[in-house]
Each structure stands twice: as C-alpha cells, then as structure tokens.
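Starting off, we have a lone chain in the form predicted alone, written out as structure tokens.
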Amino acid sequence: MLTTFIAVALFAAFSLHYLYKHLFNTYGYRLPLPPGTLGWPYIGETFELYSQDPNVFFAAKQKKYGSIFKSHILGCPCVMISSPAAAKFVLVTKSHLFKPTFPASKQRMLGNQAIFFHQGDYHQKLRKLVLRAFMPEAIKARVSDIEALALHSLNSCEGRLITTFHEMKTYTFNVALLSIFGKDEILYREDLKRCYYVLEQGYNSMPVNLPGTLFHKSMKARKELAQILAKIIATRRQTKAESNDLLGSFMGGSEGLTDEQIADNVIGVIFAARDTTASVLTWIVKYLGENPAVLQAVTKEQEAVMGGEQGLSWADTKKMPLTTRVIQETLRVATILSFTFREAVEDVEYEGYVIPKGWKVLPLFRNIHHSPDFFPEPEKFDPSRFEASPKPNTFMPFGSGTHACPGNELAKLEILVLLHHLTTKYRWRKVGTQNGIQYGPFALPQNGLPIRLARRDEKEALL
C-alpha cells in the first residue's frame, strides 16, 4: 500500500510540475511560448490527433490560436505552424536551425543513422547517394521492370473483391525493393516483407519496450530485419557485382558507409517509399471512381499512349499531363503527410514567440493545402486547378528545401505506370456504402477502399 501511495504521489507531483511549467511558461524565456494546450503529461494530445480527422484537430487549433500554436504529440512538446511563410522559414530559409527528426519510437525503429535525422555533411552525402539511384537518369532503365510489377499486381486482383490499400502496399513494397536491390530483390522479398510488416505496426506507438507492447514486437522485427540486410550486404560484397540500384550506390565509391548506416537507410527508404505512395494510389482509385468525367478523360489520354511491343517507355510517361494533374490534385486533397517533424537546435524566435531548443516543429501541410486562400473550394476534387502553377510554398506534397523527398520521381513514375494499365484495361466498383475516412496515421478511405476489379470487356464481373 505504501509503495502504491508513493507512486501515485510522485505521479501527481510530476503532473502538477509538468502542467505548471508547460501551461504557464515558467521557463524564463524572454518571449512567451506560442498559445495552445499540451494535454495530459507524456501522452499529450496524441489520441486527439490520431483518432479523428486531422482537418478537425488542426482547424480547431488554428481557429482558436492562429497560425502558430503549441501541442504535445507522441511524447514530444511541439509547435505547429500553418502558413506558407512559416513553412518556408522552417524548411528553407532557416532550415539550419531545425534538424529533421521523428518521434522517439519511429526513430529507434528506422535507425539513428537514417537520412531523416541528420543535417550537414552526413546528410549531404546520403542525399547524394540516394539521388544517384533515384534521379530520372537512373530510373529510366527501370520502367519495364516497374511495368511488370504493375501488371502482375493488377492481374492478381482481377475478378476478386480486394482491399485497394492492401494491394497497393504490396505493389509499392515490391517497387521499393526493386529500386533498392535490383532484380535480386525477389530472392529476399518474402523474408523482408514478413519482418517489415511486423515492424511497421509500431511506427506510431509509444516507445515502451515491454513484452507484449507493439513497440517491443516491432523492435524484435527490426533486429531480424537488420540481420537479413547484413546477409544481403555480405553476399553483394562476395560477388563484387556492380549495380545501379540503391544498395549499389550505398556500397560503392569512396563514401565508406558502415553496414549499420546502410541498413538504417535501406529501412528508411522502404518506410518512405511504401505506405505514402500506396495511400496516394488508393485515393486516386477512389477519386477516379467518383468522378466519371475525369476517369473518361484520363482513360482517353492513356489510350493515346499505348506504348510499343516493348511496353511503356520513359518518354511515354512524359505524355500524360492530365494524369499528372490528377496525381497532383490527389496529393493536395488527400494530403497523405499532414505534417513533417523538425526539431529546434537552439531557441528560435518567430513572430513574437520562442520555439525552445529541443521542441519539435510541425509544418502543417494539410492546413496549407486546404486553405481557401490558395485553393478555392479546397474540398473539391478538381485537377484542372493545376493547369496553372500554385503559389510558392502552398503545395508541398514532398516537403521542401534540402530535405525534400529525394524519391519523388520514382513515386510519380510507379503511379503513372500503374494508372496507365488500370484505366486502359480495367474498370472497378466500390463495394459497400461507407464513405468515411480512417486515420492511423495516414488518412485512408474507410476500410482501405474495398473494390471489385474486372477487365473492361467483362462488365458482368462487377455486378
């Protein structure tokens, strides 16, 4: 009883101290903290954010406190910013004051040497290596291999009731492995998939490493994943085979990455390349299904780019302006990444407030993408709005500045290739009447968008 009483008393004391410090700004800063609330000690407002439409959470905060406010997410005190000027300040103009970061749970799972968590010389070296494998000149040669994966994915779904997001995750995972390991990826696909699927379950869990918790299970899977990668790296060294894939880029030259650094960055690339692109594809399928006129126009465009006997070419993917605008509008409306994480490396003053050293800073892409000031009728799906370029710093689906996503060209390529075959060969029908959105952490159509897929000349299969 005494032990329990002491524990409760200590927790109460901690909670009061926490609330006093964070709510009443007794840190002694010359300027005040941004307005806002921090929720419960440690837990903060994590559940409020991830259990509902992020638009509701962010819009309510912005309405009450303005374009800059504080909160507490995934164990981290943070400042949220929701204007293009503030996003540019953090991501571009003063990017040296805000290092890239993630919540502790995700950082430990991805690995501390991953590109996401660094700036300066090490980041520049990693970015150079990633771009070497993901720039247009490098991925041009992979079009036919990506097309083969797209065709296999669609053929496997034909005539079945499928969960769109699940199938798209399989497709984007295979494309990611192809880009990392080249054609050898098929040798490791199943083992990597098994471990990674366990790992990803804990990405947004609290970092409590106790048996039975999601975080504990994920960390075990992460350890096994690193062991598999170590074997792949050892095999590549023994064969001394040269390759233009990402692993070859990491292992080649005089950069001298350690095996741990390679493993952390391989896992990081899988994380960045898989769920986000799969989410975009899922939303595109939904929006095209709900907008017959847009689907008809996209299909007509794609039928004019039927490719030769050898299939699609890189040049063919540059003849798809309408389809590209559909991708852009999907990225805006769905805003797969509602925000990104940065961390102040020193106390930073902005608009009369202090952003304390060590606090996370979250540029809110969703708020910017859904602002009627920049995008009239922001909830409306209208690809024609991208016939003109958006205003600077108002459209940032791949981030901005030196830490913008280096794999965005690959993501656009795999989306275009799959959409080409989906629209020219197939039709689909949504199954079920639910039109809601689920969150966790990406916004997705309810239940991952169940559909029935059939060849265009087999319409009865949709009935």
Given for the second form:
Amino acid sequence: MLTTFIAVALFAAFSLHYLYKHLFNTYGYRLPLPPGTLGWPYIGETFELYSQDPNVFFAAKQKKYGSIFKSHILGCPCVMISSPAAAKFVLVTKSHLFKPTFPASKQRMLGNQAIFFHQGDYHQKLRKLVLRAFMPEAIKARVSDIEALALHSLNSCEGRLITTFHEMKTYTFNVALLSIFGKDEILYREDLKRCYYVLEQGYNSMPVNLPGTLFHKSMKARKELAQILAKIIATRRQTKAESNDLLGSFMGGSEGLTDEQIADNVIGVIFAARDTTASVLTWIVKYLGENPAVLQAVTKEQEAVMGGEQGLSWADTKKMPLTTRVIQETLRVATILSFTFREAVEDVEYEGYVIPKGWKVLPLFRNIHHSPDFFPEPEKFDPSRFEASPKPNTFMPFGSGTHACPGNELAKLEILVLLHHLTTKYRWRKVGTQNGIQYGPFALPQNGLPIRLARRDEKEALL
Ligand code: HEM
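Counterpart to the form predicted alone, namely the form predicted in complex with protoporphyrin IX containing FE (HEM):
Next comes the full complex, and the chain you just saw is listed first.
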C-alpha cells in the first residue's frame, strides 16, 4: 500500500514538474526555446501529428509560429524548421552540431554500421566508397543493363491490372542489386529478394523480438541476408574478381570494410534506393496520366531520342530536358521524404533561440517545397517552373550537405530510362477513384496507384 502511494506521489510530482517546465518554458537557458507547444507529458503531440495528414499539422504550426517552432513527438522534444536558411544551417554549415538519429529498433534492423547513423571519419570513408560506385563515371557503363531491366518490367505489366508502386519496386530493387553486385546479381536475386521482403515487413512493426512477432521474423531474415552476403563476398575473394560495383568498392584496396560493415551498408543502400525511387516513379505515372499535354510533350522528346542499335546511351539521357523537368517537379510536389531527423549534440543557438542538446531537429522539406514564396501556386504540377533554377536551398529532394543522397544520379538515370520506354511504347488508365496520399514512410498515391497498362497501338483496350 505504502509503496503504491509513494509510486503514485512520485509519478504525480514528476508529471507536474514536466508540465510546469513545458508550460512555462523554464529550462534555464539563456535564450528562449522556439515558440510552439509540447502537448501532453510523454505523449506530446504525436497523436495530433499522426491522426491526420502530417502536412496539415506542419502547415498549421508554421502558420501560427513561423518557420521555427517546437513540438514533442514519438517521445522526444523537437524543433521543426521550414526556412531554407535554417535547413542550410542544420544540414550544411553546422552539420557537425546535428547528428543523424533513428529509433534504435530501426537502426538494429538496418545494421548499426550503416552509413546513415554515422558522423565523422567513418561516415566520410563510407561516403567515399558509396560515391565511387554511384558517380556518373561508374553508372555510365550500366545504362544498357538498366534498360534491359526497364524493358523486362514493362513487358511483364503489359495488358494487366497492376499496382504501379509494386511493379516499380521490383524494377528499382533489380537496379539496386545490379549496382551493388554487378552482373552477379542474377545469381542471388531471388534469395536476396525473399529475405529482404521479410525484413522490410518488420520495419514499421512493434520492436518486440519474441518468436512469432513480425519484428522477430524480420531480424531472422536479416541474419539470413547477412549469410548470403558473406557467401557472395567469400566467392569474390576466392576469384579475386575486380569490379566497379558497390561491393567491389566496399571490398577494394586498403580501405576495405569488414564483412559486417559491408552487410549493414548493402542492406542500407537497398533500403535507401528501392522504395524512394519507386515512389517517385509512381507519382510520375500519376502526374503524366493527369496531364495529357505534358505526356504528349514528353513522348515527343523521347521519340526524338530513339537510341541506336545498342539501345539508349548515357549521352541520350542527357538529351531529355523536359523529362528531367517532369522528374524535378514530381520530386517537388510529391516530396516523398517530407522531413528528416537530426539531434543537437550540444545546446545550439539559432536566430535568438536555443535548440537544447538532445532535442531532435526536423528540417521540413515538404513545407519548403510547398512555400508560395519560392514556388508560386505550389500545389500545381507545372514542370516549366524548372526552366529557371530554383533559389538556393529551396529545392532539396535529395537532402543537402554531409548526408545528401549519394544515389541521386542513379535514381535520375533509372527513372529516365524507364520513362523513355513507358512514354514511347505504352499508355495507361488509372483504376478506381481514390485520390489520397498514404505515408509508409514515403509519400505515395493511395493503394500504390492501380492502373491498366497497354501498348500504345492497342490503347483501345484501356477504354
Ligand atoms: C528518387 C529517389 C531518392 C530520393 C528522393 C532520395 C532521397 C534522399 C535524401 C533526402 C537523403 C538524405 C537524408 C538525410 O539527410 O537525412 C538520402 C540519403 C541517402 N540516399 Fe537517397 N534518395 C533516393 C534514391 C537513392 C538511391 C537510388 C540510392 C542508392 C543507390 C540512395 C542512397 C542513399 C544513401 C546511402 C543515403 C545516406 C547518405 C549519408 O547518410 O551520407 N538514395 N536520400
């Protein structure tokens, strides 16, 4: 009885103290915290954020408090920022004061040694190795292999009712494996796919590692993935094969990584490469379908670049300015990564406010991309707005600074190649009337955009 009383009293005192600090902002800092509210003790404003379209939450806060405000979500106090200057401060100029941060369960699932979770020397070393495999010089040689994957994907969808996102995920997964393992990928594709599909199902599950749970199955699949990777690495070591793919870069020279570091980063790159690029492709299919004049103009541009005997070349992909603007505008309107997470490593002063050590900081890419100050009529899909370059730090679909996306050239290349064949050979019709957006965690047309796809010369089949 007495212990219960003491526990209740302690809990009440702790909650009051917490509430007092949150309500009256008495953290004892020299500067005030940014404006905003922190919601309920412990729960914060998580419910407000996730019970509606998250953009409504961000937009309402920004309207009320301006471009820097505090909140409390997923158990953490945080500062949200939505001005280009603040995003540059956090991601570029003072990036050493803001470390990347992920929930521990997600980190465990992807692998603790993966690039996303690090700063400093180890991060720099990884970036160098990743960029070596994904810079234009390296991916130039892969255009025909990527084209073969695009043609295979589109052929397999012909005449069927498909879920666009699902099919695009298969394509982007195959391109990711090709860039990681080179031509060897075909040998391991099915095993890797099987394990990765189980792994990802646990990504958004409760992190309870008990037999029968999704999380447990996912961790088991992760182990199996690491075993397959160890086998691939051992075979490469035996044959001493040199290769300019990502695995070759990770294993190469004096900078080579351990097997565990390689496994964590290979899984990490698949995670970073697949759903992101597939979401963007899905949005492009949606926007082209809704804007016949743009589709016609893109088709005309692509017909002028029909590729030689050998199919498309790297040079051909540089003759697609309008298609490139369609990709840029899609990246802006859809902003599939609405925000990212950092954590202040010390108390940081910004614009007269303090961002306390340990608080999360969220640059809100979507708010910046949808600001009428930088993009007039921001909700309108209008690729021509990219005929002029956007103002600095207003367009960051691939992030910015130390952790900016090293796969952006590959992503753009695989999208261009697929669009070339899609627009010149096919037409499609959306099935169903749903028009919403789902987040999982990337923004996606509802239900993954079900469509029916037919050859252009058989498009009556779509009626
Ligand atoms: C259109 C598709 C893509 C989009 C929109 C995208 C977006 C992003 C963004 C915004 C970041 C920075 C996140 C942050 O600062 O917290 C990032 C990081 C990253 N992306 Fe991408 N990405 C895409 C495709 C790819 C592809 C195809 C690959 C691999 C081939 C890739 C590999 C990575 C890696 C490894 C990182 C972490 C970099 C680091 O921490 O230093 N991404 N991506």
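Whichever C-alpha set is largest while still superposing within 1.5 Å between the two forms counts as the rigid core. Nothing here was measured: the structure is a model prediction, and the numbers come from that model. Residue numbers count along the first chain shown, from 1.
A displacement of less than 2 angstroms separates the C-alpha positions of Phe116 between the two forms, with the rigid core held in common.
Here Ile355 counts as shifted, since its C-alpha moves by at least 2 Å between the two forms after the core is aligned. Relative to the superposed rigid core, Gly36 undergoes a CA displacement of at least 2 Å between the two forms. The two forms line up on their rigid core, and Lys64 then has its Cα shifted by 3.2 Å between the two forms.
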